[in-house]
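Given next, in structure tokens, is a single chain: the form predicted on its own.
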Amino acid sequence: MRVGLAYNVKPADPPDHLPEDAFEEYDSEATVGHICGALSLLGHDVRRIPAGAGFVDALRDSRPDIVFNIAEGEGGRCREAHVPAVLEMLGLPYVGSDPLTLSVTLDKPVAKKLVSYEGFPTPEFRTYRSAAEFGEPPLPFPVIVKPAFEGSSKGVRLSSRAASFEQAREMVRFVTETYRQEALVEAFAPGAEVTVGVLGNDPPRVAGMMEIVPKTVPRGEFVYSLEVKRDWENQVSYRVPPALPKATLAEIERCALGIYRALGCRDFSRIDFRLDAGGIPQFIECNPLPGLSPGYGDLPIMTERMGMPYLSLIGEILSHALIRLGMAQA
């Protein structure tokens, strides 16, 4: 079968002008080497294709049977949208989410807001167009604070968790100025840090989870930052499963699969969750589009320390999809 691989990775020289987290989400050429040789591991022909301007003409040269999707797009809150809207149009069938998923999971706030709505537990949150709108503290401290629509930890630091209105007010403004979108404020959940990996459709199933154990500061105080994950070996630990009590665990599988249908995931997600001081699990975040760099993204890692090699879990994602269109080899 021929698999195209639709793709952004980070530019050699990126802009001095944009942030130094702007390309954060792309991945590495190894990323995209990693995912080919899988996929041509398991029998398939890889077309490369990169995302971007000449998208549409690098599809009608490889004339794939599927595309798998990994691209990220450029440009605002409907980014990630991008590749599969085109992809619906011209007919070809993907792997992965559709656009309307990965518009919601990208815009936190309204995830939250849907993932609320249908009864998960997620922290109180406000949203703020500048620092002057910052007028009265919203939450009781300590507060987060981060862009409305990033990933990979764009835009939060080790100085995103705020302890007062002052500091508050002033990553309000760091954001908003930095990263030209909405913060958002929310309350700061202290407990462990889990993320879920998700794999399936009918039924989907929780193929690991994993706890982020900071090494060099309080679990009360810690912060999956930017600074952590270019650091996270020296920085945190990786917990598979996490230590916490079977009820916690069993409460965080069944706010995972429901978040998952809830927010229209397909084939494979990644959803974080914090708990909070009464050790209830927090929904935070979800990502449709997880990061599959072996020994460094989430979902490999998690998976492989739960018995499943890299190459199952790329060649399960791509069946998942097969399946659900009815493309699947006899």
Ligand SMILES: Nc1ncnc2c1ncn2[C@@H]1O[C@H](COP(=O)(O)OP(=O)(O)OP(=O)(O)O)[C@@H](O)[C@H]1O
Given for the second form:
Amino acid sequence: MRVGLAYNVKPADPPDHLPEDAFEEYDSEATVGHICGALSLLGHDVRRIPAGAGFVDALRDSRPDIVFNIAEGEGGRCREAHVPAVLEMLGLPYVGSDPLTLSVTLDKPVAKKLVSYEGFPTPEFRTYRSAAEFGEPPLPFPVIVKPAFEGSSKGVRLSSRAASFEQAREMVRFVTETYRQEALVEAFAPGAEVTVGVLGNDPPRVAGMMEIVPKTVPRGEFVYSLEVKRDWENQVSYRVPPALPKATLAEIERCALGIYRALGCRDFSRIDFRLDAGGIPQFIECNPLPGLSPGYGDLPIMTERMGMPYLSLIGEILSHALIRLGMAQA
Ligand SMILES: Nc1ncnc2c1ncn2[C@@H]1O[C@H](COP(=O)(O)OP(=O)(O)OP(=O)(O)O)[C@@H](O)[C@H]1O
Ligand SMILES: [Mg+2]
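Having seen the form predicted on its own, could you now give me the structure of the form predicted in complex with this ligand?
Whole complex next, starting from this chain.
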């Protein structure tokens, strides 16, 4: 089968005036190479189709039977929807979630509203357009302050956990001025951090749960921030499965599958939780385009530790899409 890979790579020479993490969510050439290599080993004729202004022409030249989409897009809060929206307009089948799901999950306040409407716990929150708007202490401290629509810990620093009004207001200023979007201020959940890989459709299944365990700070102060992700070997260890009571794991699994369905995820996603002070799993965010870098992305790390090699992960994601689209037998 001819499989097109739609992607955005980190630019080689990022302009100096942008924040240091401006291109954090984009993939490296190495990751693109790993996915192409896996798809080739699975017997497919793979074509690279860079997202961006030349996307439609590249698509026309490569004429794929299906597009494996990992493109993060460029621009505002609908950027992840651009590639799938174009593919739908052209009637081309693709792997992964549709434009609506990619948009509502990128905008964390919107995702949290949908998830809480369905009865799943998520930390209380407010949004602010500027530091001047941040007048009254909105919630008990500590809180976390993060950009409303970023990923890959863009705009999330060690200092994003704010224990005072002054620190929180400073972080609201940092987020709104640096990332030109609303700041999400939410109750800080101090318990264990667990990320969940979900694969498939009708029905989807939990492929793995992984606890992110801080090595250098107490759990109650831990933030899986940009600084930590860039130095992950020294800062964290990963536990698969998490060292948590069976009932807690069962509750995380129930929430993950319910949220995957509520947000309309397809084929694959990774959903992040943190336990609150009472041990209740709280939804933090959902990633329908989780990083697929082998040995670095949380999803490939957890599935590998669950006994699923990288090749099988890529193969399973593609085959869920093919079955959903009626292009292969279950
Ligand atoms: N309400 C919260 N309570 C405690 N910690 C939080 C909360 N929200 C975020 N965090 C911490 O900040 C980290 C990054 O937040 P979040 O997952 O929302 O950002 P992201 O950039 O979208 O992440 P990803 O890299 O998974 O795309 C979380 O992994 C967690 O450690
Ligand atoms: Mg996250």
